[in-house]
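Only one chain comes next, encoded as structure tokens, the form predicted alone.
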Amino acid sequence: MLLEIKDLKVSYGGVEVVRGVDLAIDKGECVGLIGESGCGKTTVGLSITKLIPSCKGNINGGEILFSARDILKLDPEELRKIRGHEISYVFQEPFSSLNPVFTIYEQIREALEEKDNSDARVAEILKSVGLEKIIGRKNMYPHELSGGMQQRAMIGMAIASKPSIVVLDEPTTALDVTVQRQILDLIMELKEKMGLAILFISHDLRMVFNIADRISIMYAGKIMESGLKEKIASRPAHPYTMGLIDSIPSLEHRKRTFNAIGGKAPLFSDLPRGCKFYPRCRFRIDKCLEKEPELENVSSGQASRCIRVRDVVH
């Protein structure tokens, strides 16, 4: 396994927001991490290379094994060799991630491991991310590009060092639907061409169904369900996953009544006892309040954190 996260725990201001997460990504695999805003999924992504500022948050426990090395135990120099080189990031809202005072050429060149013949290499990267139109335009700044072109430039910077893993955190959120599709197609093309492993963080389950090999559903700082995309799409094994799937609009069933998830996600400072999804669950029983369920295998390649899984899975 290329990357393994084991029992990761992260807190902000003394409040634990990642409460024991396990996640694994193999070479050439795309894993989707899904959840509502504020569930802790971005924190998981940032924790992989210890990008959480120490003044804001702390990684309190767990292991993050990358090629059998525990990233959490590396010194700053060793970490610098991994961050942005072996593990790269692409964030949402590309304009805020690009440096406005440096040209696109300068920013991609900075990400290259080898600086020799850098202009030719930058041109090659621009072509690979569909930015042929700006090849040779060395004085072009981020503000001169559209949102979709900015995100392509960000992806170009991310792959410039030929990483093993790319973490994509809501990479299409600020883009219109047509451009979203183009960016997703580009990501999948690069994955196949370069053999990239991808952690795709999103709140959009339908989008992740299109690109992921395996999916982990996150809620209140823990994984509620994980498994192969095909199994989760056809036979979800947790009420939260069922609610997310039922909330996906469908052109085929336009008259269907949505079974939307009621209520809202709890605050980490005031989590309910027992199952954290209990207040919003349509299958809840009193026993769900006794203790928080463990993540248990439902079938080969699928696990769920629900004591009623045998009753609710159809």
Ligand SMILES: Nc1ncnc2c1ncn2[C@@H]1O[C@H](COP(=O)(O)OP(=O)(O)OP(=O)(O)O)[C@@H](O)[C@H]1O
Contents of the next structure:
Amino acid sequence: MLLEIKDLKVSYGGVEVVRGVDLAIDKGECVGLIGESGCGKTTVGLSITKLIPSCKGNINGGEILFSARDILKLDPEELRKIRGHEISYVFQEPFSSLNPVFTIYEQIREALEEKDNSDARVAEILKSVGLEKIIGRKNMYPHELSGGMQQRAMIGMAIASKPSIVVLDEPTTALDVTVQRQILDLIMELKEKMGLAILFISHDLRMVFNIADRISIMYAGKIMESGLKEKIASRPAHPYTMGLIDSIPSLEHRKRTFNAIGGKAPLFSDLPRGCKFYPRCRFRIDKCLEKEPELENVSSGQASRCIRVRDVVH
Ligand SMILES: Nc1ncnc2c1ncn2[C@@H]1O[C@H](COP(=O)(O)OP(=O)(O)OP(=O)(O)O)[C@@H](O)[C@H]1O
Ligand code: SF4
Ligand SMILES: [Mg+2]
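Next block: the form predicted in complex with the named molecule, after the form predicted alone:
Following is the full complex, with the preceding chain placed first.
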């Protein structure tokens, strides 16, 4: 595995919000991390290169193995060499990540290695992310671009240093549907061409089904189900996953069934006993309250955190 996250635990103000997450990404593979707002996805993504500011949160435990090194044990200098170079990021809001006072050319140049940051290299990056229109327009600032073009520029900055892995955190949420599709196509193309590994964070299961090879479904700070996309799509093995799949509006019933999972995710400061999905689960029984289930293999390439998995899967 290129990157292996083991038993990651992260807290904010003493409240644990990532409660022992395991996740692995192989070379050239796209893993989708999905779950409702607030379940801890961004926190996992940021932890990969220790981007959680110490004034806000704390990584309390676990290992993040990248090319056989534990990132959590690296000193700041070693981390700087990895962050933005071997592991890079694209964040949700393109405009907040692009600096408004520098031109697009300057920002892409900045992302390139110093010995290799000629105009020709910048042009090459612009071309690879479908921004041919901007080639040669060195005075162009971020605000002169549409949202989709800004996101392309962000992706260009993320791939400029030829990383082996890119973390894409809700990379298309701010965009309209047609542009979303174009950005997804671009991501897929770059993955194939560059052999990029991708951690694709999203709350949109339909989108993740389009792009990911494997999927991990997160709820209240833990992975509830993980496995190959095909298996999860055809034979979900956790009631939460089933609810998410039922919530995907089908083409015929676009306006219907939007919230198939009733209720709300619990507060981290007040988590229920036993299985954290219990209050919303249609399969629950009293035994589910006894202790939090473990993530157990259901079949090869699929694991679920549910004591009733044999009754749930059919
Ligand atoms: N800086 C912070 N200080 C305190 N709590 C935080 C901070 N950042 C996140 N949290 C809390 O930690 C939990 C996980 O947040 P995180 O941003 O990782 O979730 P997420 O799954 O990425 O959500 P979203 O889909 O809304 O982006 C949430 O309950 C959030 O309120
Ligand atoms: S352990 Fe029980 S409450 Fe939790 S998901 Fe399975 S059936 Fe539902
Ligand atoms: Mg987030």
